[in-house]
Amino acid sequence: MHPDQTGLRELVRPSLRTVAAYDPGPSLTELEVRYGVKDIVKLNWNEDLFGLLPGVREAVIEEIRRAPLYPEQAYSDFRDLVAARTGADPAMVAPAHGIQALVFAVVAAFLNPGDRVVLPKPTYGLYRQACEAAGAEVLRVPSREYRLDLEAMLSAAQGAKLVFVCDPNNPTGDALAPEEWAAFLERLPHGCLVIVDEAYADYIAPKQRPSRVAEVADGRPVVVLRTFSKLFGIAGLRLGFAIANPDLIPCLDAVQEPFNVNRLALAAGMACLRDPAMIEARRRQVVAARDGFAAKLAALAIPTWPSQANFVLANPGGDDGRWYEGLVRRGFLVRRGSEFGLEGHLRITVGPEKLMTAVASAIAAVAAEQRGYDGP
C-alpha cells in the first residue's frame, strides 16, 4: 500500500467513519444457489407485485425517443400535474428520484453537527443512518404496543431540530388517526420541524387521511415526502417528491443536482396520476388481498398488527429466523422481525390473492414443520 493511502479514511468526515453504508441483504441469485432453490419470490422489500398501471409502459416507450434532451420541461409538467392531484401549489413541489434522495436532501437542508433528531423506534432505518452521517444526535423513542409513542416523541423534540414520522409506519404498517396527528403537530415544539414519509399513505383511503397538504400551505413546519414506489409500481424507475413550503423549495432543489430524476420516470410518474378512479381501483385491489391474507394468517393462529400499508407485520413467533429460512426453502423471501428489533416477526409484503395463498400454505408447512410433523 502506498504511504499516503494508510491515512484517507482520516479525510473523510468524522460523523461518517463508523456509519455503515446501507446494506440490501444477499441477492436473489445468492439465496437461490445458498437454499437450492429457483424462481424465490420477493416480499421482502415492499415492492408492488400487481403489475403496471395501465399507460404506464406506453408512456415509458413514447418518452424514449426524448432521451436526448434534458428533462426541464418535464420537470415542470410533472410538478404540475402532481400540484394538480394533490391540491398543492405547484411551488410547494420538489421532484426527486425516490424517497430515499429526498431524506438525504433534507438532512442536508437542515442539520447540522450536533443537532438533535427524533426517530421513532422501530421505523425505516435510512432516517437514522443520514442523521449520524451528518452528525446529528438521534434520539429513537421506542414505540408502544406497535404503535408510535407520540407523547414520548413530542417530550423528546424539545430542543430538536427534526421529528421523522413515518405514517404508516414500516415496518409495522400502522397508521395515525388525523385527530392524533393534529394534536401531535399542535403540541411541536417551536423551532423543530416534522418531516412525515407519506411512503404507504396511498393505501388509506384519501378521505381518511390527514389533511397534511392544506398544513404545509397554511405555514405549518411538515415536510412531506411521497414516493411513486408502492401503490404505482416503479420502483425500479426511482422517482418521489417533496411538498413543503415554497420557501423551502429552493434549498431542497440546492442540495440535489439538477434534474436529478430521468425523463422516463417522470413519465411514467405522470402516467400514473393521469387517471384517479384507476388509482383508487389499484387501492382497493391490494386492500383486498392484505386483508385477505391476514384472515389466512388468523385462520392459521398467527396473529397480524393491523396494517394500512401493501404489507403485514404477522408474529408467528419463536425464532424468526427459522421461519425465514423455512419460506426462502419454498420460495418466498421475506423480512425477518428481528432486524427491526421484533424477534419472532415477519414482515410479509402483499400480493395478488393467488400468490397469498400460496404464501399462506407455505406459511403452514413451515409450522408444522416446526412442530416436529410434516402435516395435519
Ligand SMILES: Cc1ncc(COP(=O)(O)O)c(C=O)c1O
The other form holds:
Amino acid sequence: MHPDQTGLRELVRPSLRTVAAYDPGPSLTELEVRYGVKDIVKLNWNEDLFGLLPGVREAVIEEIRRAPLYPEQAYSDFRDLVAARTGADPAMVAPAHGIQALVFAVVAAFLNPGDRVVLPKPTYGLYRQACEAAGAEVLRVPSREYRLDLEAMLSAAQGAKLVFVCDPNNPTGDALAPEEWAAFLERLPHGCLVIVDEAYADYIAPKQRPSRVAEVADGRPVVVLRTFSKLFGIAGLRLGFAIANPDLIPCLDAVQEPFNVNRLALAAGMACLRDPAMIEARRRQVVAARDGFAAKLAALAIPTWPSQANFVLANPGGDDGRWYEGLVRRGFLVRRGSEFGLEGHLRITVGPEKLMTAVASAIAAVAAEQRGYDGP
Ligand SMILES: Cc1ncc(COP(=O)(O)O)c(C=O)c1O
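Having seen the form predicted on its own, please provide the structure of the form predicted in complex with this ligand.
What follows is the whole complex; the chain from before opens it.
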C-alpha cells in the first residue's frame, strides 16, 4: 500500500466515519447456492409483482432511440402529468430518480450538522442513514402497537428541523387517519418541516388518501415524496418526485444533478400516468391479493397488522430467522422482522393471488415443520 493511503478515511467528513452504507444482503444467486433452490421469488423489497402496466414497454422501446440525447432538463411534460394526477401545480413538482434520491436531496437542502431530526421507529431505514451521514442529531420515537406515536413525535419535534413520516409506514403497512394527520400538522412546532414519504400511498383508496397536496399549496410546512417503484412497478428504472412549496423546488433542484432522471424512466413514468382507470384497476387487484393473503394467514392462526400497502407484516411468533430459512428453502425470500426490531415477525411483499396461495402453503408447511411433523 502506498504510504499516503493510510489515514485516507481521516479526510472523510467526521459524521460519515461511523455511518454504515445500506446492506442489500446476499444476492439471489448466493441464496440459491446456499439453500440449494432455484428461481427464488423476491418478496423482500416490496417490488411490484403484477407486471408492467399497459403501454410502458412500448414507451421505453420508443424512447431508447433518443438515448444519445440528455433528457429534457425541465421535465415539463412529466411535471404536467404528475400535476394532473396529484392536483398539484407543475411548479410544485421536483422530479428525481426515486424517493431515495429525494431523501438525500431534502437532507442536503435543509440539514446542517447538529440539526435535530425526528424519525419514528420502526420505519424506512434510509432516513436515518441520510441524516446521520449529514451529521444531524437523530431522535427515534418508538411506535406504539405498530402505529406511529404522533404525540411523542410532536414532543420530540420541539427544536427539531425535520420530522420524517412514512405514511403508510414501512414495515407495518399502517396508515394515518386523515384527522390524526391534520391534528399532527396543526401542532407541529414552528420552524419544523415534515417530510412525508408516500411511497405506498397509491395503494390507499382514492377517497381515503390524505390530501397533502392542498396543504403544500397552502404553504404548510410539508414536503411529500412519491415514487413509481411500487404501484407503477418500475423500481428498476428509478423515478419519483417531490411535491413541495414552489419556493422550495429550485432548492431541491439545486442539490440534485441537472439531468437526474433518465429518458427511459420519464417515458415509462408518463405511460404509467396516462390512464387513471388502468391505475385504479391495478390498485384494486393488489388490494384484493393482499387482503386475500391476510385472510389465508388468519386461517393458519397467523395474525397480520392491517396493511394499506403492497406488503403485510405477519406475526407468526418464534424465531423469525427460522421462518425466513424455511421459506427460502421453499423458494420464497421474505424480510425478517428482527431487522426492524420486530422479532418473530415477517414482512412479505404481496404478488398476484396464485403466487400468494403458494406462499401461504409454504408458510403452512414451515409451521408444520416447526411443530415437528409434516402435517396430515
Ligand atoms: C418507505 C419507502 N420509501 C422509499 C422507498 C424507495 O423508493 P424509490 O424506489 O422511489 O427510491 C421504499 C422502498 O422500499 C420504501 O419502502
